[in-house]
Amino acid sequence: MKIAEVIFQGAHSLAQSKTPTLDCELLLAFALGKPRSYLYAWPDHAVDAKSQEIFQQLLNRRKQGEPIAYILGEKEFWSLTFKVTPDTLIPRPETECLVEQVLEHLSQEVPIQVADIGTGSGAIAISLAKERPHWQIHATDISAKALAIARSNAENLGIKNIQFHLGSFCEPLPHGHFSALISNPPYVADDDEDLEASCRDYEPKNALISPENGLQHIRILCEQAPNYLNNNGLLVLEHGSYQARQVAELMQQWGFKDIESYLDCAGLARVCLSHKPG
C-alpha cells in the first residue's frame, strides 16, 4: 500500500480520534524512521510489510485510547522533544502560558534560583533553564520514577543549570530563598465528568487528581510557598480553567498580593500569579 493509502485507511479506523490523521501521519513517521514531512514529499511511495505491521501494532494501541505521547514515547513541549513514560504527565500545550509567564516577569540578566514544585517530565523546568542558562533551577517531585525521567530528558538536551530533588511539595528543596516558586500541580477533581477517558486510563492519577474538589496540592503549595519565596517573590501556579477565583482566593489566604490572572492558548483562564509581600 502507498503512504498516502495507509494514512487514509488507519485514520478511517480512528473514529473515536479527535485527530484522526494526525495520529496515522505520527505513528506511520515513526514506523518507517522518516520524519513527517516525508508523508507528504512522497505520499505515492510504497510502505513495506514489515513498517506496515509496525504501523498496524502502533494503530491497534491507539484504538484502545492510549495517548499518541505514550505511544511514540516523547512529546514535544517549548519546541523541545521530551522522553515520557506513563509514569509522567504529557505536557500540554496550555501550560506553556506558565513559562511564558515566568520569562516575562523575571530579570533576564540577574542571576536567581527558580523551582519548579512537581515536576514531572522536567518540561517547565528544563525549558526556563533552556531559557536562563544563568538561572539556577530546583525542580522537584514524589516520584522516583518521574524524577528519573526529568533527569534523562536534562541530560539528553543538555541542561547543566538544574538539580533535581526527590520529596513532597517544597520540602525537599535546600535552604535559601527562592526568586520564583511555580507549579503545574494536580487540580482535577476525582468527579470531573470532562476528563477524558484516555487522560484517566493512562496518565498517573497522582498528577492529576486533587482532593478538596481539584484544590488541596493548590493550597498546600499556598501554604508552603511564603516559607521559600524572597520578599516580593512570585508565586506561578497553573490551574482548571474554572478554578481561577478559588485560586486567587488560597493565594490571598495566604498572604500574597498583586494576584493576576492569564490565558492560555485557548482563551481560557489557565494561570494565576502573585507576590510574597515584602
The other form holds:
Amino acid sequence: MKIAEVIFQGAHSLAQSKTPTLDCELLLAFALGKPRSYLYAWPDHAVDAKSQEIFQQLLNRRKQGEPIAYILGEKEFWSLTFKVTPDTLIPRPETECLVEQVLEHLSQEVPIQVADIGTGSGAIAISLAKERPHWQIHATDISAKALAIARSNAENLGIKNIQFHLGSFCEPLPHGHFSALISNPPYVADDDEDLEASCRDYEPKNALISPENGLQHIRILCEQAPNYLNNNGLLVLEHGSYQARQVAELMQQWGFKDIESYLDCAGLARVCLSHKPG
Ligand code: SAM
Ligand code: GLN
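The form predicted in complex with ligand GLN is what I need now, so please give it after the form predicted alone.
Following is the full complex, with the preceding chain placed first.
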C-alpha cells in the first residue's frame, strides 16, 4: 500500500480518537523511522511490509486508547522534545501558559532561585532553564521513576542549571531561598467524570488525582510555600478550570497577596499567581 492509503485506512479505523489522521501520520512516521514531512513529500511511495506490520501494531495500541505520547515515548512541550513514560504525566499545552506567566513576572536579568514542585518529565523546570540559563532551578518529585526521566530529559537537552530532589512537596528544598515556587500539582478529584478515559487508564494516578475534591496538593503547597519563598516571592500554581476561586481563597488564607488569575490557550482559568508579603 502507498503511504497516503495506509494513513487513510488507519484513520478510518480510529474512530474513537479526536485526531485520527494526525495519530496515523505520527505512528507511520515512527514505523518508517522518518520525519512526518516525509509522508507529505512521498504520499505515493509504497510502505514496505515490515514497516506496515510495525504500524499495525502501534495502531492497535492506539485503538485500545493508549495515548500517542506513550506509544511514541515522547511529547513536544515548549518546542522541546521530552521523553515520557507511564511514570510521567504527558505534558499539556495549557502548562505552557504557566511557563509564560513565570517568565513574564520575573526579572530577566537577576540570577534567582526558583523551584518546580512535582516536576514529572521536567517540562516546566527544563523549559524555564532553557529560557533563563542564569537562573538556578530546583525540581522535586515524589516519584523516583519520574525524577529519573526528568534528569535524563535535562541531560539530553543540554540543561545544566537544574538540581533534582526526591521528596514530598517542598520538603527536600532549603528554606527561605526562592524567588518563585511553581507547580502543576495533581488537581483532579477522584470522582471527576470529565477526566478522559485515556488519562485515567494510562497516566499515573499520583500525577493526576488529589484528595479533598482535587485540592489537597494545592492546599499543602499554599501552606508550605511561605517557609521557602523570599519576601515578595511568587507562588504560581496550575489548577483545574473550575478551581480558580477556591485556589485564590487558599492563597489568601495562607497570607498571599495580589492574587491574579490567568487563562490557558482554551480560554479557561488555569493559573493562579500571588506574592508572599514583603
Ligand atoms: N510538572 C509536570 C508537568 O507539568 O507536566 C508534571 C505534573 S503532574 C500533574 C504532577 C507531578 O507531581 C507528578 O509527577 C507526581 O509524581 C508529582 N507529585 C505528586 N504528589 C507529590 C508530592 N506530594 N510531592 C512532590 N511531587 C508530587
Ligand atoms: N490537565 C490534566 C487533565 O485534566 C490534569 C493535570 C493535573 O492534575 N495537574 O487532564
